[in-house]
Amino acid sequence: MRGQVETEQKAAERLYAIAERWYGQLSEGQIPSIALPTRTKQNIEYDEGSGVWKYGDRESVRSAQTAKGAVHLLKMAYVVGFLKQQLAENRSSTLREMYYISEGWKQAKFAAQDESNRLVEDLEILTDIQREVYHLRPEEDGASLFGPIRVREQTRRGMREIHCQDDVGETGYQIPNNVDALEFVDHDANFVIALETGGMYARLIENGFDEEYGAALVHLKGQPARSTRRLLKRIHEEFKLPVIVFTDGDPWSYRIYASVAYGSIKAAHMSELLATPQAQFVGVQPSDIRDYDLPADHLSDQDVAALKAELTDPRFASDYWREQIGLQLEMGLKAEQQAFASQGLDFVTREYLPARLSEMGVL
């Protein structure tokens, strides 16, 4: 607790510090302004060092000196001054709710959610503090961890161990938004694998799995929530175990992948804390529906769009994809995990996964 009490005070500071550097602007008679990297897909540059994607050296002015500038800082502020407020009341609130607290901030009201939580990530890049650290949480997740591994957590009865296979219900552990206020105990598991679906995470804890191999499950629920990388990344630095994404065959599916091992362009800035670049994808490869004559559905023109996209995205910048997106290209088809239940309700667990994962040397 005392950690966290620490770190809460150094993000009030670095909030105050905004502030102040504004001040100091005015006092000095310049035109209050704030420089932040430009979110881009050409300013990703890749990180030796952490081997992860981080913002480069290009950078974009928000000045007071247009109105539309002008605004966006006094929204800036109004944000700050409802950070700290939270901080200070020990109190947290969603995403959204700060959208809709913002209809009484008159002229910094936000037009759209999407705005306000720029202005978040924007405060999180000044500041390098997690907006979690702020009592800002997403609206709802609902990922969730079914496997051989103890957490220790602070609940309203003290604090708590829970085995997330032991002392679970079927869906396993919830996922908390404060990924870093949990203690990883203990843990039995040989490796864990990461589930874009819910009908995949379910087959998997029906048809053992987890049991069987020493897989510690964790439900994506599509696009991850921060809260789910971060706790990827964690159990893969403290427990060293090999992280495996298993998606749909398909190019928004594989973005997934690259959100877990590389970060995603808009959350670069939290790279290091986010993203986990040892993780592997095991499928659904394009090479599967091929191989298995997996049943499928033919290519969208979005979906082509995303595939060539894909070909000069940094994160896809290997032989591996340039070989697996090509050949989909040429198929023109991609697949979803549950159609290897063509070949059987066990097919999954029993041939695909042990086979791959055997291939990919974790088995």
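Whichever C-alpha set is largest while still superposing within 1.5 Å between the two forms counts as the rigid core. Numbering follows the first chain given and starts at 1. Note that the structure is a prediction, hence the values are computed from the model and not measured. What changes on going to the form predicted together with a further copy of the same chain:
- The two forms, fitted on the rigid core, differ between the two forms by less than 2 Å at the CA of Gln338.
- Annotation: Cα of Asp293 displaced by less than 2 Å between the two forms, core superposition.
- With the core superposed, Ala225 shows a C-alpha displacement below 2 Å between the two forms.
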The other form holds:
Protein chains: 2
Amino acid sequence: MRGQVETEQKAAERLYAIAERWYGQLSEGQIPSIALPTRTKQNIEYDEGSGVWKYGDRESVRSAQTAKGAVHLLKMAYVVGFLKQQLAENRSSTLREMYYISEGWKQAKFAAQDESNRLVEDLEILTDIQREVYHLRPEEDGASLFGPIRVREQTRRGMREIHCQDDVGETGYQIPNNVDALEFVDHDANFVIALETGGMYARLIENGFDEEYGAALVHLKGQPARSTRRLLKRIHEEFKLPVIVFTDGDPWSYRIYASVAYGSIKAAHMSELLATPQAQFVGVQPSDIRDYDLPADHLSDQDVAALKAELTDPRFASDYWREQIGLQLEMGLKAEQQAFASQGLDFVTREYLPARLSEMGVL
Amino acid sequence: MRGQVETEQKAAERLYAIAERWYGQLSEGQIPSIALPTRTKQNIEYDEGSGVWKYGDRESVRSAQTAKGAVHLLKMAYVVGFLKQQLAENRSSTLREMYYISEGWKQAKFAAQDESNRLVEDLEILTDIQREVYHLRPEEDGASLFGPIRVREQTRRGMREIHCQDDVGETGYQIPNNVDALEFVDHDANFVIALETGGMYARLIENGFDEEYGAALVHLKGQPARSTRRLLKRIHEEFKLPVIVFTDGDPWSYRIYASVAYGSIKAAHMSELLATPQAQFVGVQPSDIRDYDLPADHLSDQDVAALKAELTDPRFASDYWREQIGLQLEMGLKAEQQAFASQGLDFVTREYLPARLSEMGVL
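The form predicted together with a further copy of the same chain, contrasted with the form predicted on its own above:
In what comes next, the whole complex appears, and the chain from above leads the way.
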């Protein structure tokens, strides 16, 4: 794909620009350095325009003035060289492999993978290019997609065109790590529904929810990987489809919704690529636990603390969330999405989802 | 598939047989009961003939003589009824959904999912039928397969024929939960290599190891799910292909190999269906850490204890394992499979695996 070639060209140029900057500093008799936004919770700002979280104006400078700073820049230079080579040779590697490769970099060897992961994130910020473009992939799995969507995937073995209902097994199409190697060809869907658990994903497939309602089902596998969030964002933008998120009814699951909709602190520099602010939360709502008398567990102390933290989190600063979280703290209960099975295996697809989606204006 | 229909028929009959037995006991004025092998470590025996682990002769009896026993049989009766209905209606559910469904069973409601899972295992033993045949699935993911193998999957949306290199994206074919809904059509493979980590799976795909050596790659995703072990067993038997296991070099990973090759205590009643005693361990061997000077971590106290436990585990009672585990305890080191990346991204496929597989007689 031409777009990919151009993006990689740009990526290589921006990597060179980092080295050029150091070269320039040195020729002018300056000490080499880099400046990066401070990556802490205090420097995360909600961007009203795009509805996502981004880094603020605070900056940290790393300079070769100290031995520690010099070693840091040396490590960055090695990584820049490694990524440049990966791009030139069309190779790829996991973040873990890159950490092991640094074994051969002597003084620039990383002490732990946290450090090399973080340096890659720094390079993403400096170059404004995602690590996927540099052919770096995490260990984590991509999620799965089942529904009336046709994709074209550029693989190392050639182009594959796959219809995510007709050409796949019962577990669906497994999303590759670099979603930007995908082309979304066409679709016959009315909306996308992203599901926290594999049990609910399989339930909706078995009950034919995708066919009956024209739903594209995405299995989030818990806290979604970057590739999964990127996929949701691209489907939403390119096919103009509503994105619905269906999770368990507890504070950790609301964070899953928030990371789909608003982005995470860790990847705030990628929020515009990863977050879908228009994504809507369908449930499990605390009011559902009450209204449908769902089997529930008592909130633990950690649950209560997490709910209280959400009450002061600007991502949840709406009447809706204040009311729901308030209700949950009052009831002291949480429920899983599979708890709807207590009313029969069809209840969730015949009763609950149609009712909620109508209420939300999706159906 | 006819085979599947017959198996389900048999499953239904064996469920009835449990109820019939109770009916017979009651009509003869006896107190209803069931007898099951005791499911503890003390009652696990190595079966020399099949090379797998099975339950021994010790039995426990559950009888309605006590209130507790009566409630247990009541729960079993409800589950038998639920599974019979699932088979009749061609429905399926997760183990978690079944636990929630028991909410409606009043006195027979399960206290926790552990209890319902265990009861399903008991039914597997009583009927000698796997839970997959009853359309019960776990939450866990199936693993992935990439290689020159063509499968036919019976899905709810019809039959799908999929070549696991040509018809799939770069992440491969995702194995369904019930591997017995698969038909292994044909292949062009020389052996199967099962890989612990996603990083190594992707590495072998990227390096074209499957094409160069006719290897079918299976991603185990850590401790393999039952479906993954069943897949390896079936490919081994039906295609007569050697099965190779490639994991990290630590005691927990050796257990992954052991569960593929010899079965696990938890599923000892299914060992003959799940275990592949001919499966061979390729590495990471403790001697590889030494010979290839791999980046390594120090063994933790738990690692040392686990290695020592393996020295007394009959599954590891061979000269090979005694020597390797002894060496590892002496060195005090462990290494990950991705540690080979320290010698370059191609080292594992160009040097290490060809050398080891020749040594083992696979190449």
